[in-house]
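Listed next as structure tokens is one chain, alone, in the form predicted on its own.
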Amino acid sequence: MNDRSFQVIVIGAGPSGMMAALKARSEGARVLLLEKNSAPGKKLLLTGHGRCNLTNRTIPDTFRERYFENARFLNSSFHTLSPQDVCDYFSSLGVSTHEEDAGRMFPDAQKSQAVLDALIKKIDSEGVTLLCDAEVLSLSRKEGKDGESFWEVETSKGAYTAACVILATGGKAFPQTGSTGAGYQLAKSVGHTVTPLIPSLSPLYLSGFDGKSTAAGNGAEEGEAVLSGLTLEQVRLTLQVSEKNVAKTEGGLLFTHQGISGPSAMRLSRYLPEGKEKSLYEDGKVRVQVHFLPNLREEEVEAKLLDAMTSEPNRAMRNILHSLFMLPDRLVGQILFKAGGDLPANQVTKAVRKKIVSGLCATTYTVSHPAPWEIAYVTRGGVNIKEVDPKTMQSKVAPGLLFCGEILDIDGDSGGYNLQHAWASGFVAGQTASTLSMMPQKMISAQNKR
């Protein structure tokens, strides 16, 4: 075997690729790990705001809702490598972990660098061949002189061959880290299809937060900059497209100078119109409705408000809203400004009271445009999972080709869910590739047809 021939080649040294390479090597395969950046794990360093949210202990209970419509695909890989297995694995590498709110697991060192350093050290000690600054140019299946086929990977540093190839190139989110979507083209070149790609887990850009327009339907005469930096612990958001409710979420919310962010808003981003539907933004047909009191129905809010106004008719509406609902002063002021109700209670008409209630329960903003890929955390869409065996991560289209991580049409919620998918799918892909690479190529083809 020459220095350009391996049993397994892993393309992409992100979280899933590093895990795949390490697992394949631990099973005895000779492994080449290719990375087009000058060093591995560039995107890993950004996870968890630089603290690396490794996984989430609530996955057994929140599985379906946190991985959306394609959650079932992950059943087998999560059974093979559970969140506890992930914690145990990193503990074996010297990275101890602790649990924070909502089941999120972090390294005790509170640094993504500690996780990356442990993985690189393991890659070196296990004898995985890591080649950086190696951009993959093409991927093809070749026939050898003995009649058996193999994979050839053409890179900027020459061609390499292997019995199995694992595509772990990531998605399109954060392209500045190297995730430019190049892996999708490689997958297409060997017969795979790719579902539409949408920036996910990204902030929502809203009209009115740039001072050029106002909140939809509320008659504001000035921009929403006054709310920038305001954080709310729990709200309900509803995304509306062409007056139809598309998705609802609940959670924390952060107002920014460009719109809204935080878990609830970022979760909605995966449902924003893309492609041919982009004209909907220009027509003002993409909106997000905010219910600032999600634990109360609108009629309950109105009843509480009317009772307070009747009991204290001379009290300022601003003070009544504060004492009733404990909302931040800036938000209360904005709601009253739009309703024209920053007055004593006995001067507020029924129509104005209705506007105040609407502001509390159904303030509606227009989404101006989707966020760019540069600030999206993950990619919705990818290699069609119908073309991949969920038990092995092997392609159903091309024998000896496997996938793991974000290149697949799998996206999870924030909170460690996407890294859990990366670790688990990489682990399974590496295990499968090692086994396949030690079989005659005709047997790999036969396995693929089952």
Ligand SMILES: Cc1cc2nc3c(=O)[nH]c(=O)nc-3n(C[C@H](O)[C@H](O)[C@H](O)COP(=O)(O)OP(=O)(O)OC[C@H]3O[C@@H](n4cnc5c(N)ncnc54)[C@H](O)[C@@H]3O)c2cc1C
The other form holds:
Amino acid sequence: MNDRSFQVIVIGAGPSGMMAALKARSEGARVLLLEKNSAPGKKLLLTGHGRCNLTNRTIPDTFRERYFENARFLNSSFHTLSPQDVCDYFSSLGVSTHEEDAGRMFPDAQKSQAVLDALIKKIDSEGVTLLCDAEVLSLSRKEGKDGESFWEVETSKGAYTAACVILATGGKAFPQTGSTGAGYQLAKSVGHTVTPLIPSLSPLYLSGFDGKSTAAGNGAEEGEAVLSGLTLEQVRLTLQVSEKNVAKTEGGLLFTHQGISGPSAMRLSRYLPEGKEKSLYEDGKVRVQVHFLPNLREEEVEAKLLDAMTSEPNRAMRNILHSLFMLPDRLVGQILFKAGGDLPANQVTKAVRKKIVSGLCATTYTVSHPAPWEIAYVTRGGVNIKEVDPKTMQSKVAPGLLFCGEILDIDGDSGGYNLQHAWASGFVAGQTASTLSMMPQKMISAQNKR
Ligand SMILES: Cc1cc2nc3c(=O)[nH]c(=O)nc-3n(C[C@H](O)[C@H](O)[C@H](O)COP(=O)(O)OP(=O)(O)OC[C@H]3O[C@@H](n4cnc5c(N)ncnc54)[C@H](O)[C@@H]3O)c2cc1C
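Okay, that is the form predicted on its own; can I get the form predicted together with the named molecule now?
Everything in the complex follows now, all chains and molecules, and the chain you saw is the first one.
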């Protein structure tokens, strides 16, 4: 061995890469951790608004709904490193944690820096070789003189070799932190496929909110800006693409000066068509429908409204809507303005009443374009999980290659779910890589073919 030859090379010092490197090292492997930034964990520092929501205690119960269609892939790694194990691990590094609402776990220090400092200290004390400002440019499987194969990793600081490589380069979201999607090219270069990439956990940009004209065409949307800053505790959103319902979410909503944000909108963003499907957006075919009273069916809303209008015919519709549904003033004003119904109840025709009900239960906005990667929290899509063994995180395509974290086609909801996946998959990848790296190389290829 020379100082450029290791048993395990981990590419990317984010949460998953740091965990992978530490686990591989704790199992006895000689580990090199490569990071292109000048320091590890740049994105980790931003998590949880600087407080790091590092896992979620409710995961066994909420698992399927929080990790969507690929949840099953996580069964094994979460069994190996559960949310409780994550908290215990950080506690062993001197970072105690506490639970907040909805099972979200935070460090008691209330700072991401405490989590990052503990990891860096451990990396240092355990003897993981950390090399920063080292961007990985390519990787390839080479054949040695003795017929043994190994990985060669070409970096901006020269080439390094190892029996196993762990790709932990993250996704494409928030590229200003270093996660630019370069890892997908590295994975493709050795035979992997990558599923479509969608900026996820991002706000929705809606036409008419920026003061410009709108493609939705219901004539009143120039006024949407008045809603900016308004929050609602519970709405139901339905995403419609080419008039088909694609996804529904429920939860809080925030109107912004560009559209909508808050948990319900952020969750819906993962279902938006890809940005390259430009014509869908340009033709106004991507729409979001808001039900402002999700606990009531449309017929119930209409019945309540009709009842109130009949018993108080001289009362202003504005006041009737307020007392019936407790919705914010500005929203009520906007719904009535669009319906042409800001009148006393006895002057409101059946057609206008129907429009008011529709405004309450099915206001439709046009999504102008997907959010830019710079503001999305995670990436939907990534390295195809069919090509990765969920029990080991090893590639089924390239021997001795492993994956962990956001580079995989796994995205979780907000609430500590994405970091839980990063820690657990990193832990498993590190464990496997260490074991594999101690076997004769021919056996790694054989294992991979199983
Ligand atoms: C603002 C924000 C807040 C968030 N808050 C939370 C939260 O509170 N809880 C939660 O669960 N999730 C949160 N997330 C999501 C979470 O941070 C990510 O899912 C997680 O960081 C992914 O970890 P990772 O190790 O896979 O990748 P990353 O954290 O993206 O790390 C990848 C690393 O690889 C490096 N790299 C990339 N390419 C190369 C290369 N070619 N050569 C060398 N190095 C390379 C990058 O510089 C980076 O350091 C948040 C995300 C954002 C953007």
